[in-house]
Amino acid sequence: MPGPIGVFDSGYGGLTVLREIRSLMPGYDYLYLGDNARAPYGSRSFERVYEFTQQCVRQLFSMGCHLVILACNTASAKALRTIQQHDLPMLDPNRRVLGVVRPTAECVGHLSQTAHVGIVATQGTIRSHTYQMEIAKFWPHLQVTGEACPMWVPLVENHEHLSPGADYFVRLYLDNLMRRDPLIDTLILGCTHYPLLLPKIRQYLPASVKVLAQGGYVARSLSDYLRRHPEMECRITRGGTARFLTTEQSEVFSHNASLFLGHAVQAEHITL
């Protein structure tokens, strides 16, 4: 039986990806699951991130999703490959789980003129070296430098991302990155929370550095995937709806999600 496209994130950042996907493909149904009660994932171990991500994917599968997008860089870096290679053959080989790292890695080589690319992300994503490995598959000539930004997600989650106090931490991490490689001309925002910091990120970067936010690239990659896989496309319902689930208090999620999406959201609490 057809079902919605599942979109998973540990918190709110995946809403920036969902927003771009719905903008490009508004006709499909979507089911968003935020594991906010256990966020953030960025500092957790590989084993714990995999455990939590697998639980959420199973939940979305049980609710009718045949295709799930991990709109979380940490989950994509630490859990996606194991879920694809180990879990899906046992759960249902006809279902699919896709991440946000590969679509970004595929396009970055077209943007950089100096062949020097920077990545800002959570500690977990940086330590996994997933971006370096994925980019090397498509663009082995690129030099990739990563910088962990552990304070950026808390700033966004606590609605302090536009406050004067955020400037210190935005400038700190960007200065560290550019000091390590002054030739960087393209910066990947390797966390779906970070687009909300874009005004300050642009303020403290050289004007020549291009900033790559993931949402649009993930949306176009998903659209292309469905075009190339009609057998999956026909398993997705088309009603133009979006339903929101959270592991925290639904009222809190609804309020915060509305700030990310720019419109009112009515979320449902779920226990995993």
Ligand code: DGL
The other form holds:
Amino acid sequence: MPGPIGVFDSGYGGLTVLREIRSLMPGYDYLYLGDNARAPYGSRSFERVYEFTQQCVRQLFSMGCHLVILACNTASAKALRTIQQHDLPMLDPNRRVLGVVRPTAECVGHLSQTAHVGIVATQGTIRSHTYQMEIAKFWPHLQVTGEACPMWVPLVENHEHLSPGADYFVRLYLDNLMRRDPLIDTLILGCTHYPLLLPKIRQYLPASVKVLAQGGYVARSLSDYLRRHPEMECRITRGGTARFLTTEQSEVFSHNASLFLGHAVQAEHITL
Ligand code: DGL
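In place of the form predicted on its own, output the structure of the form predicted together with the named molecule.
Let us now look at the entire complex, which starts with that chain.
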């Protein structure tokens, strides 16, 4: 039986990806799952991120999704490969789980003139070196410098991302990064929460540095994937709906998600 496209994030960040995917492909049905009760994932161990992500993927499968997008860099960096190689063959070899790192890595080389690229992301994503490895496959000449920004997700999750207090931490990590490699001319926002910080990121980044927010690239890559995989495309329902699930309080999620998306959201609580 066909089902919606599953979109997973540890919390609200994946909504920035869902927004782009829906604006490019509004006709499909979507099922979003935010594991807000256990967010943030960024400072957790490989084992925990893998365990939580796998649970969420299973949940989305059990609710009819044949295709799940890990709209979370931390989960994509730390759990995707194991889920694809180890779990999918046992769970259901016909289902697919895709991440956000590869579509971002694929396009970054088109943007940089200096061949020096920076990445800001969670500790987990930076320590995994997944971006460096994926970028090297497509663009081996690029020099990639990563900076972990452990305070940025809490700022977004607590709605402090546009407050004056956020300036200190936005500037701190960007200054660190640019000091480590002043030749950087392209910055990857390697965490789906970070587009919310964009006004402040632009304020503290040299004007010459391009900022790559991944939502649009992930959306185009998914559309391309579905064109190349008609056997998957025909297993997605087309009602143009989006349903939202959270492991935390649904009222809080509804309120915050409405702010992220700019329209009213009625989320449902789910226990995993
Ligand atoms: N939004 C997630 C990402 O893209 C991370 C948030 C978290 O730390 O849970 O990495």
